[in-house]
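Heads up, the chain below is alone and in the form predicted on its own; it's given as structure tokens.
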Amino acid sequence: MKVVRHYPLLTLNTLAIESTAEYFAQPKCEADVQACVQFAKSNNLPIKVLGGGSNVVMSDHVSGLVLQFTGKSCRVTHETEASVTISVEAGYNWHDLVMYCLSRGWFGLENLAYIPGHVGAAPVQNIGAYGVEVKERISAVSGVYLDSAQAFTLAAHECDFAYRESRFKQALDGKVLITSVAFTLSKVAKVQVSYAPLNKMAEQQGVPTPSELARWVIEVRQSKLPDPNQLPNAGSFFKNPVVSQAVFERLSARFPDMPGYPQTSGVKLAAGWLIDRLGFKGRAFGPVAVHELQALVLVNRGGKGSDVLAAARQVSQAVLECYGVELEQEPRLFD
């Protein structure tokens, strides 16, 4: 297993920060995966994992030993007439995977597509779009423990996944490496739209078949977010926060126009309008800007990782002063 000292970041990330990693390797299976455990334990490094990049604030220097785990095979493990149960590894395409299985026939992910990133991010983020989240296709999760470099598989039920959370955004944070995810998808088409924007195309234009579904998915996350590899962002910059059902009221006597999404633990606001509102679409804090056609979206044209972050935090602030609402953001700081 080839271990790169000094190794250069800026490709490996979609915000296009220069960045340099202290030690740099790309195992491809889970004893590769061993290996770099031994490796970081022998040279007493950290081990930092990394996926696709799309979801990361780079800092200057990344410390100890970064791991990008490229294995990118898919297989069937069970089939009935009905469903099929895919062991997907960590490496492969985000949406290169969603439009795979929509060409077998395997539906469940078209509200998924043009989701940047890698399969291993999916469950970690706990990705969603469009009224599906993807706990609701996986079957389970297997990796290794970086402290042990033991291998695992967690079921569905124990990763803990909650809106833009999993177990391995908590209590697993940093301590495994996915090196590959389970989906159970389903052979009969049904389709999710009752999503703004989609329900209002399927009113148009009638119910879609999933491989249309997917197309109009596409159609509106290019028409919204910009192509990272023409203008670096990390997609969605901000969570849509969740605020209480009596927060709620009180800011729609405030804001009647403010929309509001019901949840089981209270009401999904979308950080999107929040920060549109407030004027902030286009506006630039040095070589950060909003994207004038996205308030969700920063976009980079230089900047280092603080500086992305410190135009993060001047959103944030003016946010929570307007509407008394913290905003969280999505992509960590990996340093």
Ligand code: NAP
Second form
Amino acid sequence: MKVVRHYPLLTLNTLAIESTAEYFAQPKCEADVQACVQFAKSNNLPIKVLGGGSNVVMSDHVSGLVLQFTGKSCRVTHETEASVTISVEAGYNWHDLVMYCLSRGWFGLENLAYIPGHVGAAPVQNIGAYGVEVKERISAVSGVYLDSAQAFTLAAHECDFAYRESRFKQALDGKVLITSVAFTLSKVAKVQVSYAPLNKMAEQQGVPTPSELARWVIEVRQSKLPDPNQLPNAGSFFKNPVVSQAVFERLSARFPDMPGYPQTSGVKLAAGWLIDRLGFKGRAFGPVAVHELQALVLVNRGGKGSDVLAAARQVSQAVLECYGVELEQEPRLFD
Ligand code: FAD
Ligand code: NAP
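Give me the form predicted in complex with this ligand now, not the form predicted on its own.
Expanding to the full complex; the earlier chain stays at the top.
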């Protein structure tokens, strides 16, 4: 494994931001990671962990040592008649894993089809789509602490998973490299079609098999989300805000058609709806624009990280002024 100086990150982030890592390496096993930690210590470098680069905003120069874990194995660690537990290395492509599991008759990930990125990042923001969060399928997360180079395994209940949140974005933010994730999947098909587009398709075509459901998810996503290879983006740029019932009622009085989804902690608003209603679909802020079909997505036509952040500030400021609701940025800053 080589540590390379001044490594270009343009093709390693889906916003296609031109950026250079001070140092870059691709460890493929725990021992490689431990060697990288020693290298960083000896040279007094901070470590930044990159997966597929689909949820990050790069600055022009990323200081320190950027590590991208490339181990991609997937092995069965436990199996019964009804379920299987697999341990998957962090460098495995997420969507490929979903399709591989379906091909083996292991169910539960199909709503999460076509999400870009690597397996190692899935627990970080507890990826979710169409009513399923990955925390429901994770049994454990393993990795290496970046200060001590010690290996660890955390059971799912120790990961503090919440809506697009986890311990890896809070107390352990920047402190670990996840090397593998264990998932427990069902061998019994049970599909989740509660979200409107899937529900509508189920009404028209009947209850899908898990493989059919994955195809529907891919179809719906392709119809409204820009392909990062054609139009660079980082998916939803803001998290959906959760507000109190009182705030929701006040806003509903002003905007009767505003969607709201009850949660244990309040009511979840659709950030895309808030932005769309301001007439921002297609609006450009220099090289960065709000996507024409999905207002929650910012697309980048050759801008830098600072252009993306400036556009995001304009959008969130307008939302704050109109609704009094603060939007939280979802992609992480790499600087
Ligand atoms: P990166 O962007 O490389 O990293 C994201 C964060 O995780 C960074 O903080 C990084 O340091 C950390 N990280 C990455 N790998 C590791 C590791 N091995 N160990 C420790 N930390 C690590 N997200 C959803 O939840 N649902 C969606 O439906 C969804 N749809 C998307 C659609 C599009 C078109 C795009 C571009 C993005 C979408 N996303 C979605 C966001 C993104 O794909 C996910 O957050 C994904 O899990 C990020 O994976 P990544 O490997 O690209 O991570
Ligand atoms: P959508 O179907 O247009 O819905 C808009 C928002 O309303 C979503 O964000 C969703 O919240 C919420 N919603 C819709 N139906 C709901 C229901 N029955 N119960 C609870 N909440 C509901 O959303 P979309 O933009 O096309 O995305 C579809 C799915 O893919 C969503 O789950 C979204 O999170 C996911 N996605 C995520 C990203 C990302 O980068 N994070 C990018 C693209 C798509 P939730 O977001 O909480 O589900």
